[in-house]
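Coming up is one lone chain in structure tokens, specifically the form predicted on its own.
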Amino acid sequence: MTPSDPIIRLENVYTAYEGADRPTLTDISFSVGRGEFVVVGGPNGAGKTTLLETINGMLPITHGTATVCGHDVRGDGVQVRCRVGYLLQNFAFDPLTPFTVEEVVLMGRFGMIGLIRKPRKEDHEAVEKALHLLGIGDLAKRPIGKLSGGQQQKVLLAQNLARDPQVLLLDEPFSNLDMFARESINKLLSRLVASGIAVVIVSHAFDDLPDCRVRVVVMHDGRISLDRECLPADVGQVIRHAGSAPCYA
């Protein structure tokens, strides 16, 4: 599928990681457009991850073109990933780290504060509604180490959301989470598929998806194998076939 005004947009793409004898990524061409869901789904050491961090600009790429929110991947990596919010899968922090959760979700604002001004007004507040989307307005004082898995993962989401992303890269999010905060993130990321955001999402969790409509892309050996839209209550079923019979376009 391409999108008519992709904000993603990969062509013919090859990345290999240092040292690999051969790529990770095979001929990729892949767009999104702004205000798209999708969910990519494969088996382990498809390369979905690896995806992720190509769009991001965090892989060389040997050949092809991508461009990301009008930059270069290749050139203007810089620009990419202030523009787009990468949410790792299963990060976790030592008990000891010095910040608290507040600091931690400012960090998210450095691209745009730059390294000699001091965070301003307005970046505050980007922290205060980041906070409050997410829930955790009264954890903004404790130490992001004494915190649960689920409360450091949405800590490190409310991060990506501080600065103001035009897509969201999410690799595992729901990994840490219980139903209950499973649910309230997939209805924050329906509003902000629905505000223009384009979401790309690595996930094993096809019970709860955000209520809008879901483009699923099945990835087999580093290729995309499978590209197209259905109901999210069919997500599940339709990457489970895919995956027992690998097709490349």
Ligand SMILES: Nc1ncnc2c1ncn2[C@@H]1O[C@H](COP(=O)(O)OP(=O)(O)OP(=O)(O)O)[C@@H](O)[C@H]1O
Given for the second form:
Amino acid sequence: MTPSDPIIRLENVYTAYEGADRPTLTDISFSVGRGEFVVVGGPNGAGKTTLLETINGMLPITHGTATVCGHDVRGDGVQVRCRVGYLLQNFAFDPLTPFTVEEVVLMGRFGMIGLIRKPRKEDHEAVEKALHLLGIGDLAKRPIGKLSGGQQQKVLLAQNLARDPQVLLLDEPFSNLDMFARESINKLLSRLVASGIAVVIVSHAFDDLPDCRVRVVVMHDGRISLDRECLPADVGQVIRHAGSAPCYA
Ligand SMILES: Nc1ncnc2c1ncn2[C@@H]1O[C@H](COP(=O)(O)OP(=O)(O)OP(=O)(O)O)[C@@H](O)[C@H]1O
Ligand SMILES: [Mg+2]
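Here we have the form predicted on its own; I need the corresponding form predicted in complex with the named molecule.
What follows is the entire complex, opening with the chain shown before.
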């Protein structure tokens, strides 16, 4: 792979859930380069989460090719997931989950730690750095299940950052966050994008997006109906307009 090759590359991809009589994603061609910030919009049920799960190698691709960092999503899912941070939509921990915040963030490193050896100094340092980036160092020893929804969301973001990902897939990361947290996470995302990480974010909140070049991808009924660059301030308008007049590419 050369630095100019796309980090994510999907060509004519169809994805079907098990037992479904038709694919949920239809003929998706979509490439994302290093340092790109992509906002995926579209109505409920359009296939946005399915797109992220497809990129992360979690769903059966029935047709087409998909690679992340040059690794085949279908054949080499483990290599793909080592390089991808994926923040799930609406994930909440059971109140009795028996792990502290720092243990949950450390789990983000398990792909690198392996199942048999103890965490190393650099793993602990990565955890500390990720907690600091999210401004939640003071929560490190707290049980994860006893935190608020927004605090848990920050912990999960820290868990993903602790992996040193090359790609961040974020499914509605702002849904539980207050205004101040949204602003500071946007600043963090701008810095990550500037450092070359590719960010694909599904969001219905367009008011405060990172101050960087934004690419908008709009989905309808499992297809990409619009894919263009715009200013962060125009994202909401572009998505709203695409929603009123879908035209399939
Ligand atoms: N596990 C599943 N099994 C079968 N069908 C599913 C499954 N998950 C989602 N779907 C279907 O796939 C389609 C796309 O769902 P998806 O969750 O990707 O939508 P979305 O755009 O993320 O919506 P939202 O904005 O509500 O999060 C929907 O019709 C949904 O019913
Ligand atoms: Mg979704």
